[in-house]
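The chain that follows stands alone, in the form predicted alone, written as C-alpha cells.
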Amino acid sequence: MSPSRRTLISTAVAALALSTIATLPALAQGLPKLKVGLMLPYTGTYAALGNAIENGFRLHVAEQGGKLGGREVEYVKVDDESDPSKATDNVNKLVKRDNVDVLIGSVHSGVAMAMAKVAKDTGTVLIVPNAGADAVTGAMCAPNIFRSSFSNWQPGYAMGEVVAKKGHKKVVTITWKYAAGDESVKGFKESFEKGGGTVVKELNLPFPNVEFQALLTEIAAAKPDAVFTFFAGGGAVKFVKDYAAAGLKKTIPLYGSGFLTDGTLEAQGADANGLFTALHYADSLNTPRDNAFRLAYAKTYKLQPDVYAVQGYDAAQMLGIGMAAVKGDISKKAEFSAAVEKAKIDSPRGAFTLSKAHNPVQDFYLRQVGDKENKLVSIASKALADPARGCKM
C-alpha cells in the first residue's frame, strides 16, 4: 500500500472515531423509557375498575404519542386482587425488582394504604386513580404521594348536604365494612348532622360480602326517612338488586356516594332508575372538554367512559404535568411536586386543582339515573376541599 493512501485511510479511521466520539455525548443524553408500575385489580369485585383506569391512563399517554416528559413509557402490570395482605409484597416487587419510577393504584383503600406507606419510605412517586382512603392525603400525606381521584370523605359529606336539604330527618348507612365504606359514612353523616339530621342506625357487612337480606330486613323495621350507601363494582349491582326487590325503593328513597351506579348501570337495569348520587362526575356534563374525551375514549376502546376512566387519565394527565417540569428527571422530585401542585389540571370531570395535601379540590355533582346514564341534577357542593385532617407536610 502506498504511503499516500495508507494516509489516506488513516486520515479516514481517525475521522470516524472522532465523529463517533463526538455522538456519544449525544446518545448518552437520550432518556430511558419511563416505568409506570400499574398496580390495579384485574380480577375479582373491582376488575372492570382497574380496567377502566388503565384505559384511561394509556388514552392520555397516547394522545402525547406516548411519552411524558420526553420519555416513552413502558407498563409494569400487577393485579392488587383487591387483596391488602399481597398489597406489601405487591408494591415492594414493583419498586424493588422492577424498578419502576412511579406507581399507579389502586381501587381498593386497603391496599392503597399499604402503596402510601412503601411510596413514603422509597420516595417513590405514587398517583392514586381511584382508593379514596382518607389517611392516603391525610396522615400518610407526602410530597411524591398525589390522588386524581377524591377522598372517600368527599362524596359523603356532598351527599349529606343534599339529603339534608331534602328535608329527611332520619338515615340509616349501610357499607362494607372496611376504609371506604366507613369513611364515606363518616363524611354524610358529619354533614347530615350538621344540615339537621341524624343517622338512626350505622349497618354493615364485611368486604366483599354480597349477603343483604338481613341488613334490608333491619332497614325495613327501622322505618328511616331514607338510607344512604356506599358499594362499589359487583357490590353495588346486587345490592341495588336486592334493595328493589325488597320492597324497599318504593317507600324509602336511597341515596349513595356515586361509586353506587358508575360502570354498573347496564347490569343494574330498572332497578337503579330514579336513584340520586352524588360524585365528581356525571354522564351529560356536555362541556366541550368532557365530549371531546368520550368520544377518543368511545373510538378508542368502544366502550362509554365512567369515573373510572377519567380518574385514569387524569393521573397521566398529573404524571405528564410534573414529567415536563423537571424535563424526564423524574428524580427532582421537589421540582416535580412544586409543578403538579401548582397546577389547574384539565380533567373531563371540570378543571380542578389539588390541596396542599395533594387530593383534588373539585365540584361534586348531584347525578339521578335515567336512561342508563348519571345524568347531571346540579352541584351538591363546589370546589369541595378534604380537610386532609393529621397532614403535617
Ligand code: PHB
Second form
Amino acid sequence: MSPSRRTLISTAVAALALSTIATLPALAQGLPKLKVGLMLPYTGTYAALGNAIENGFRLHVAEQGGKLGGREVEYVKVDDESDPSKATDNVNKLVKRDNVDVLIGSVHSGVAMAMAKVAKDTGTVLIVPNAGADAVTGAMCAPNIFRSSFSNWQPGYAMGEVVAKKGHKKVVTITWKYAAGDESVKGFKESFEKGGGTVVKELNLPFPNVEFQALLTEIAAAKPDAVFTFFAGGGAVKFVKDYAAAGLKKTIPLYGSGFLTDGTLEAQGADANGLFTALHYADSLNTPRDNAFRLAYAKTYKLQPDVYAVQGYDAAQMLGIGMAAVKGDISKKAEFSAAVEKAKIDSPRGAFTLSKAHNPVQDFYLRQVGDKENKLVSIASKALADPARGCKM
Ligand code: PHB
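Let's compare: the form predicted alone is above, so bring in the form predicted together with the ligand.
Then the entire complex follows, led off by the chain already shown.
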C-alpha cells in the first residue's frame, strides 16, 4: 500500500472513532430518565414488605450502574397504605400527573387489582413485585402486566400437598378475609382435598385486624389434626406469637404459606421455631447466585434479605430485560413484552420463566424455621405453574 493511501485510511478510521466518541455521550444525554412509579406500602402491617421490595429493586438497578436500557432510573414513590379504597386515585396520580413510564406495585392484592385495571386501560407497563391476586395473571391478564412474585394459589396449593402427605385428615384454616387469604386457602384446599384431607372449618377476620383470641378458642374446641394459615408482615408476627401463647403450638401443628415466617423471624423469636411453610424462596438455598445476592444485600442495607427483597430485585431484572430489548424505548410495547416473555430470569430463588399469563413458573420449597432462618427441607412442588383461570391471552 502506498504511504499516501495508508495515511488516508488511518485518517478515516481516526475520524470515525472520534465521531463515535463524540456522539456516544450525546446519545446518552439525549435519553430522558426512566420514571419508575413505586406504589408500595410504607406504613401499616405490610410496611416492612414494601421497604424490602424497594431495597431489592434498587439493588439491581445499582448493579447496572443506575441505568436500565441505557436510561438513568428515577423514582416516584407513593405510600399506598395497603388500602384498596385509595388505590385507583394513587395509581392514576402516578400515571397521569407524574407521567411515570412504568408501574411497580404492590404488596396487597386489592391494591394490585386496582393497579392492574389502570395498567390495562392505559397500556402502562406494570410489574407486580408481590401481590398474589389470582386475577392479575388470570381474568385481568394483559400483554403489559407482569408478576415477579407468585399467585396466591401457588404456595397454598404446594402446602396442601405437603399436609396431605404428612397424613393429616382434618384441617381448620384461618386467614384475613380478602383475596390473598381467600385464594391461599382455596389453593390449599384444592390439593389437600385431592390428597384425601378435608377442610372442616374456614375461619376469617377482616384485614388487617389482629384480634385472634376468639378464633384461637374456636380452633382449640374444633381439635383439628392441623391448621393452615395465610398471614404476613406485622399480622404474621402477632399470629405466631398468639398461637404459641394460647398453648396450641404444642398440640395442633401449624402450617402456612411461607409469608407467615418470612421477614418476621427476628420478631417472632422462639415461637416460630419448627414451623413448616412453603414458598418460592428459602434462607439456605446456598447456590452461588443466592449467596452473591444475599451478600450484596446485607452489605448495602445491613439487613438480611427475604422473599420480598428477592421479588423486588427480580422485578428490576424483568424491567431491565425489556428495556434492553427496546434500547430504552418502552413505547415499543410488543417488543418489550416479547423479550420478557421469552426470558429466563436469573433469580436468587433459582432461575424461572413466565407462564403465558406472565406469572412465574417456579419451584416451591418446603422450609422449616430454625436458628432464625427458613431452612430448606425439600422441594414441595417443582416448576409449579398457576392455572391462570380466566386468562385469555
Ligand atoms: C397479598 O395481598 O397478595 C399478599 C400480601 C402479603 C403477602 C403475600 C400476599 O406476604
